[in-house]
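The chain below stands alone, shown as structure tokens; this is the form predicted on its own.
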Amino acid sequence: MKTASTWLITGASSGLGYDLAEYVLSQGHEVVLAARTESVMHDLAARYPATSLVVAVDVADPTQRQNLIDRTHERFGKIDYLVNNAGIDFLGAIEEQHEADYRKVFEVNFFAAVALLRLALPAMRARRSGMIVNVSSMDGIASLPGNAFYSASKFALEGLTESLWQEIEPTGLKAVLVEPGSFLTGIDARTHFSGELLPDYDATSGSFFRAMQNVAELSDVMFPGDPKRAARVIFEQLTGDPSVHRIILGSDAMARIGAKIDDLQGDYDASRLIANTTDFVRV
């Protein structure tokens, strides 16, 4: 019988984080459920009292992050999978959004993930075992107007993780990016516009704003992904000794990332004639 693995999942009170925690627990593994809102996590943990731990945490708070890592090690003795899933989003054109809001997006989506993986890595390196799972987004590959700062925070997480896996794989550790499309996780109710709408951005940011006002009617189109199915696929991919570094989830993510690859290929091909002309001429 395989030994139970220990998962620390942030943002576990709702959406993909909750569904992943529920699925991992159902498979007989140990889960630390971490989020600011405790009640729903306690309800889930009550079904698996021997293999679960609920920790209330604001991932943007350094003291609470350290407490989360410490309590995980005290209860289960190890972290096999650190899943940095907590995230927030503010919508609006770059010029429209308030600085305090987009800085908060980076604090939660990027800097908190960096801090947590840095706290988890020493014990993982000592055991020569462990995986960092950073939940990115299709927006971390292909940005949209009206969602620049969320995308930028995920772009940053992508770049960091790409360096991370090159650094830690020689020590026996792994790092993986999960890149979901739009999943019906309730994030629409937690996503707010920042700043005041400017008429000049009506066709871009304004269009996004109007779509979000009608999300109930448009949910089938805007959120095609089923988070419970995603949770099962994530678990299977991560526990199946993955050789890939990116897991793309959702038909919309495949379409948008595919279009970005085509666009990048076009720009790359167009630069073939000029790129080398900028090097020093050696004689």
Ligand code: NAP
Given for the second form:
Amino acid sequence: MKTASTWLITGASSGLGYDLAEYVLSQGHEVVLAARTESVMHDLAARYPATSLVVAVDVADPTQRQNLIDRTHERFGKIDYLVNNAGIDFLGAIEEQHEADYRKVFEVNFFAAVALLRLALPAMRARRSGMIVNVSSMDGIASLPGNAFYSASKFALEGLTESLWQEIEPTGLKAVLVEPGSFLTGIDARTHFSGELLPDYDATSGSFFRAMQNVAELSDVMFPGDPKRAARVIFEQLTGDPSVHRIILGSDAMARIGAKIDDLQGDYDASRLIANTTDFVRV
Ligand code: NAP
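Having displayed the form predicted on its own, please output the structure of the form predicted in complex with the named molecule.
The next block holds the full complex; its first chain is the one shown before.
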């Protein structure tokens, strides 16, 4: 029989994190469920008392992050998969938003993930084993009007993770990005917004904002993704010793990331004639 692996999953009280935790537990592995809302996680953990641990944590709090890592090591002795999944959505034009609010997006979506992986890495390096899984988004590759701060936080996570895998893979560890499209998790109901809507952005950011107010009617179109199916695919991809660094999930993510690749290729081709003309001319 294969030995159980240990998963630390943040944002396990809801959505993709909850469904992944449930699927991993159903496969006989150990899971630490971490988020602020404890009741849902305790209900799930009660079904798997021997292989689960619930830790209430605000990932934006340094002391609570350290406690999370310590309690995971105390209970299971190791972390095989750190899944930085906790995230918050944020919507609105760049000019409309309050600075304190968009900084919070980075605290949860980027800085907390960085801090947690930095806390997990020493023990992983000592064992020469472990995987950092950073849940990004199709928005971490391609941005939209009204989506700047959320996208920027995920772009930051992408950039960091791309460095990370180059740094840690020579030590036997692995880092992977998960890039979901829109999955019907209820994240839309928790989407943050601040400031006042400005009429000049009505046709761009404003139309996205209105669509998000109307999600109940548009959910089939706006959220094609089934989080339970995503959980299974994520588990299979991660445990299947992935050779890729990015796992794209959802037909909408494939389309949007494909369009970004085309856009990038167009700009790259257009720069061919000028890019090399800016080097020093050395004789
Ligand atoms: P969700 O249902 O809203 O779940 C978000 C989870 O993050 C919750 O468990 C929440 O728990 C946790 N969380 C938020 N702030 C936290 C904090 N300060 N400390 C600890 N936990 C915190 O969202 P989801 O759709 O499953 O999203 C999961 C991940 O996938 C996110 O990183 C998101 O950006 C990404 N993603 C989602 C979609 C989508 O369409 N659903 C698309 C692309 C990427 P508590 O509130 O209980 O703390």
